[in-house]
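So this first bit is one chain, no partners, the form predicted on its own, shown in structure tokens.
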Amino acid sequence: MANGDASASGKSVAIIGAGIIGASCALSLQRAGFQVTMIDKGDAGGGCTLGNSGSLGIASIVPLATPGIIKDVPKMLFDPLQPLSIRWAYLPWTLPWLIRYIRNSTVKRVEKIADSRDALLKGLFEAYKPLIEASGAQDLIKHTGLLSVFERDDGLAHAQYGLNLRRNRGIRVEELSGDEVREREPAVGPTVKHGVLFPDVAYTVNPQRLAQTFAEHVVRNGGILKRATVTGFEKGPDGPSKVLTDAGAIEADLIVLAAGAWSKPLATELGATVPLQAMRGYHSMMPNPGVTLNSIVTASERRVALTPMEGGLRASGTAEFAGVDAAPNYDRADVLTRHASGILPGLNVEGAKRWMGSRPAMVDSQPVIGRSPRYDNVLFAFGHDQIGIALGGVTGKLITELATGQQPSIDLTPYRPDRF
């Protein structure tokens, strides 16, 4: 295999989730020698990944838990079509969590996660790169840049905590009048007073595609995708010996959990409590928009990214607190579609499809990377938030390493599965 680790050759893993998470692991860890085995319930990309903006930003920097979020809690609760909400019903069970979450939108506390998130994404286009290029994934990569909108006067204004986070990091950040907007984006409509241009954010033009191109690389090189649930662990004296799942048993010298928002009960069978809660993402998409974008555009105080894609026009966003196996509240999705309209005054919405998925959110926005507490041969790759396609090159790398022994490309400190 290309990169070869000779401490990899012929040791056998079992990667829990398909998604652009565990698909990149999968990618990485192949490459470097082991036997791959992906489990998911479902396709490639199928759940999660299939339907975000598609963003790879290096300027997510930025948590949805910043300074003021508190004042916002009474609005999640009795409005159902806020940006961010909270179900009644799921309230008991979330509020604990919510707690802690508050806890972390202090301005010391916001530093930190900007910090730590930095170190991840400013990475994620050196980590992508042998994935894609060994998969042939290039065509579904633009390099555009992302534009971000605002129709009140003194939106910038509003925006300047969030841009100085990046600012102080090194990320590239443009100011721009409504009228230069227009000049970058002629679909965009009169009401956009002001943007921001972050030059260096590229975008997949298929999230789903993606994953599935990396999957399929792995199959055809020799690895297996099962379609199946994971029930349980087999445990032996040195740790798991096999997935248990409900169309037999897996043997796996390594075992890697990547299972997004339905990783929690796993992880604690594995060895770590972490405090995981689903925040369930929509969007609609327009497949005969009638106009076009150059590149994702976001809508800041409409909180929607627009993303041109394969299928149309896309427009996502939205985080509701409600349980993995809560219904949908569709409702949310129209919503995003009636504020496409209002940016992109010729948008053809006739025949806007509707989708919804659960991102799995930490309560201080930072994934979990790292080894498991109880057990050496368990790695764990979950909870990225709002920002997983952008790190599914470099968690993979980051797994990678740990796997083969080396020393960590970046310090794992505050991703370690037992930091809570």
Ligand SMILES: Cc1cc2nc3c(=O)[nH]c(=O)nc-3n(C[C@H](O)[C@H](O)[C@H](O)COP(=O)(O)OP(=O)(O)OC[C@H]3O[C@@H](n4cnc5c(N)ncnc54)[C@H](O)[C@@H]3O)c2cc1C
Second form
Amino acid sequence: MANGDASASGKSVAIIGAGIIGASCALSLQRAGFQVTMIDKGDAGGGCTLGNSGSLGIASIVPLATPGIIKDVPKMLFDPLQPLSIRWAYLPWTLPWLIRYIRNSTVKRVEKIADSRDALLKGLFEAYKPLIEASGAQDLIKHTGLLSVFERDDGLAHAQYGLNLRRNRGIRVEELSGDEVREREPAVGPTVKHGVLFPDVAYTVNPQRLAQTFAEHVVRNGGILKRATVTGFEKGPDGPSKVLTDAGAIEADLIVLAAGAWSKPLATELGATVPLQAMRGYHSMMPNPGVTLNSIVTASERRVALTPMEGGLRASGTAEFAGVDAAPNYDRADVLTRHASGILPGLNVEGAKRWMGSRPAMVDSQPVIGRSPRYDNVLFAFGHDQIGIALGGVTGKLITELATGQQPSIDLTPYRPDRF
Ligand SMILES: Cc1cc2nc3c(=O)[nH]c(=O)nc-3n(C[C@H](O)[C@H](O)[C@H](O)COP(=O)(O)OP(=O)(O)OC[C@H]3O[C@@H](n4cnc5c(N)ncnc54)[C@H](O)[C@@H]3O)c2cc1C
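What would the structure be for the form predicted in complex with the named molecule, given that what you showed me was the form predicted on its own?
Entire complex below, previous chain first.
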């Protein structure tokens, strides 16, 4: 076994969730010598990991909640097709969470959050490298940069706050004219006046296949992927010793909770009350777009990301608070299709397929990565918000360091499960 570690050898680990986070933890832990069982109620990578924009966003240090977000709240409540929206029926449940979310949008808090997201994101390529090479997933990653485009002069002016947060942390940012944007991306239409290139951002052409490739590699090397829903835990004197599922119990020395937006009730049982909720996003996938993009293009004022993926061109985005299991409002995906056509005038939207998925969102826009405050043999790895695809490798590395008793390579204080 590569990276073999005597302290892990033979120990069993049950990982709840086989999205990008669970699958990355699984591969990393297996390489360190653990006997790995992944448990997922659906397909590997079939949750939020399936439908996102695919960005390996080394520049994604800025949370969605920035100073001024409070001004958006009335629109969020009264227009269900706004990029940010809350369902009225869900308001009583989401309000306490939302108040804490908005409290994290002050200038001072955003500086701190940008620092701690940056601390994780800057190691993303180094952390993914061994997992991508071991599983043969190189074809899924494209190092093309990411281009943000603006249709209004004041759009670029408003973006300066976020751009400066990045510049101040050494992230490369290049401003372009509308014509320079079209030189890079000829499919972009004449309404675009400005662009910002983040040259160091990469992306995956198929985030679900990335998670599946990791999970399949784990299985090929003796791990297990079990299709079952986790319902609880059997606890002995030293903490949880069995994961209970609708298809039987699974014994494990170590448990990793990586169930994305569904993690909250399981985390409570495992010793931490966490302010996590689903921030639902949508996509529209155009199978025969008729236009080509060379990189991800994000249309800033329209809040849509356009990604050239394996199965077509994907328009994705929006944030909706409605509960993790509520029915989708696919009109939101149709809005994304219209925005995509606004930026790419030649786009063929025929046969567009719509999708909804739940980002696991914490009130402070930082993931939970760390040991349960109650049980030593339980590790938490969820709450990755808009940056879970970027952070699979980093999370796998940190969880493996904790599991093998090493000093974590990043100070985990900002991500502790008991920080709230
Ligand atoms: C529109 C949109 C665009 C995005 N764009 C980006 C982007 O460009 N870059 C980026 O880095 N991130 C992006 N994200 C965020 C990213 O998709 C998520 O952070 C990431 O997928 C979270 O991964 P996960 O493994 O934690 O969760 P998931 O992929 O949701 O996996 C959790 C898994 O746990 C399983 N599970 C849950 N409960 C149980 C249970 N009780 N028993 C068994 N199994 C269970 C589920 O079936 C699921 O497979 C975007 C999200 C959206 C919605």
